[in-house]
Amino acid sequence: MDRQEILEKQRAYLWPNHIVYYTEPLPLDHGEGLYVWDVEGNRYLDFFGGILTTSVGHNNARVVEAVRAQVGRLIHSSTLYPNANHVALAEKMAEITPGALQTSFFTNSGSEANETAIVAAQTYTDNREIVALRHAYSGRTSLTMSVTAHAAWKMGKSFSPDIKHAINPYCYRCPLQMTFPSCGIACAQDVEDVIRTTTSGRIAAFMAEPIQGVGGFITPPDGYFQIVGAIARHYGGLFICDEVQTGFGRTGTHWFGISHWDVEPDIMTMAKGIANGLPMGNTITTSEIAQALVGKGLTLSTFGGNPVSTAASLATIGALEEEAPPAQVAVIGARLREGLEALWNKYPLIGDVRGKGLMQGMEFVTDRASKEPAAQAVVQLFEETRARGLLIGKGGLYGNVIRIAPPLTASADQVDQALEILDHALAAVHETLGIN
């Protein structure tokens, strides 16, 4: 099908509330490494990776071969029957996750992984309430939309009253009008205030992303997670760490984002980059917590632990270990960050640059003093980068944050190429808007 036929069929047969990028949606045809091609043969440097999912590049040979081999043996079995890939992947997860995390429950997506984590925490603690953060995004099920703290992402009317939201550590737009480090991380104290004023005083868990993804790559200050983790446990709760976007070396140096703050969660969720695009989520916890769930009700997952998806995940982790380990991601990420900060110095539309590793964001503002969000400038930048062959992401409560997150196999040359395109695109946007 050509571009026009694909778009016509999309309008006719897909729900119209699908979100698509660009004024004219971009139908993709194939990919290789850091590049994708549309159906008209135009090539693009992919610096969003299918929402931080294509972790080792498009059409990665190691992953493709593992999937092909498994498809020829067994495509499906369900969790009623263990298979070699299923248990091998669970063992690997226990090896690379921090602390005492040991036992996994595989599902289909990050939404399902997060919902599984909440149910596990409620069952284990015999408490109901969950404290989450404003600007969080946790998925598209009814329960995970309850955790999500963006009005635009809350579709429907059925939300859980058990979810309470504390202010988040958004230093660039501090809701307390304070500055780190003189603030003493006052935002962390709000978690305790929320527990004491809006809950029964006993919670099931505190749940947070190490770096908020859809929220606009909001990165907390040092010390934040140590404080809130201790608060949660003081009030009977667990710490659920949502690593759906930050996992598998994405933030550099460590396999999982929370390790930057030397904190060990009680439950961790992951998805997206786990299998380089094949559908999978995982909820991992300690042996003690998992064992306590036995006898509390039956559970299974028809597609959890799927032999093909687990084969892809094992191959993806193997490729990361050989081609893009966390230490290498830290080096390439530092190069990207240096380039983005140079653009910040050059272009006044950029109010803030933040993130870790290959998870970097730029927040656009009309004025650095007022910090008025510049969402329209982001829309214009998208069109300019597309025209120059670069794909990027966006997010933030105000729609004014550029999200840059290429496959972790990105090279220094590819980072430099992306920065050059961004430079020219930003120049064009500033010229169009008459900004010097």
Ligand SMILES: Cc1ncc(COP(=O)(O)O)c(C=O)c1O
Given for the second form:
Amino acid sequence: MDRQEILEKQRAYLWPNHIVYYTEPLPLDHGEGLYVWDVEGNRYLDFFGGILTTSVGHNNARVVEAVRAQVGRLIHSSTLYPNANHVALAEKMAEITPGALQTSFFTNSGSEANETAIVAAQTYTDNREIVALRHAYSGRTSLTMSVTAHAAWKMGKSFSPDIKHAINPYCYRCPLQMTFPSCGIACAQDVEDVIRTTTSGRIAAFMAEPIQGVGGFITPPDGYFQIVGAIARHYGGLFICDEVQTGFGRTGTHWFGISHWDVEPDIMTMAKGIANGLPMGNTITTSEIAQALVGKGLTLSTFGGNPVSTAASLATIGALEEEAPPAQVAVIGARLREGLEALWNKYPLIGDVRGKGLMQGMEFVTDRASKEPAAQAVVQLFEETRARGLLIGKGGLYGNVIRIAPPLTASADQVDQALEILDHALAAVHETLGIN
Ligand SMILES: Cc1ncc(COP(=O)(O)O)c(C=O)c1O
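Alt. form predicted together with the named molecule, vs. the form predicted on its own above:
Everything in the complex follows now, all chains and molecules, and the chain you saw is the first one.
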């Protein structure tokens, strides 16, 4: 099928509310490592990895081989029958997650993983209310859209009244107009205020992403999660950590983002980078919490833990251990960050650079004093980077943040190439807008 035919069929047969990037959508054909090719044979350096999902690169040989072998053996069994990949992966998850996290429930997406976590927390604590953060993104089911705190991402009418939102630690646009560290992380206290003023006083959980992904890579300051974790527990709640974007070494140094804050969650959810693109979610918790759910209702997942996705996930983690362990991601991420800060020095449209490891964001503003969001500049930057062969992501409540998150196997050379393309693309955007 050529480009035109794909776009016509997309318009005719797929719901038009699917969001697609670029003024003229980009149909992809194949990939290899850090590169993807469109149907016309143009090559792109992929610095968004299918939304932080192709963690070990497109068509990673190890993952392809594991999937191929498993497809020829057994594609499906359901959770009614144990299989070796399923239990081996659960064991691996217990090994790489922090603290007492030990037992997994595999599903098919981040939304399902979060839904599973919320139901588990409510059942375990016998409390109903969940405190989440503004600017969160949690998924596309009704319950996870209730947790999501971006009006634009909430479709439908039946949001749960049990979800309350506290202000988030958005230092660049501090909701309290304060500055870190002199603020003393005052925003964290809002979690307590929300519990005391908008809930029954006993919560099921506090739920947050270590770095808010769709929110625009908003990165809480050191110390934040120690405070909010303690508040949640004081009011009877568990700490659910949504590692859907931040997991599997994405933030460098540690396997999971929350370890940068040295906090151990009671429940952790993950998806995206878990299986290099095969559909999978996981909700991992302590043995004690999982055991307490027994007898509280039957549950299964038809596709969860299926032999093919679990084979892909085991191969993905194996490839990460060998080709891109968290310590290496920290080094490559630091190189990327240094390059982005150099661009910040050069281009006034960039208001903020933030993130950790290979999860780096740049927030665009019309001027640095007013911090007026520059969403149109980001739209233009997308076209300019595409024209030069670089794929990036977008985010933020105002659509003015670019998200840079290549496969974790990115080399120093590839990071340098991406920075060079960004440099040229930014120069073009500044020139178009008449900004020096
Ligand atoms: C932090 C976070 N949680 C949950 C989800 C939902 O995952 P999925 O799209 O796999 O349902 C996403 C998706 O972007 C996410 O970024």
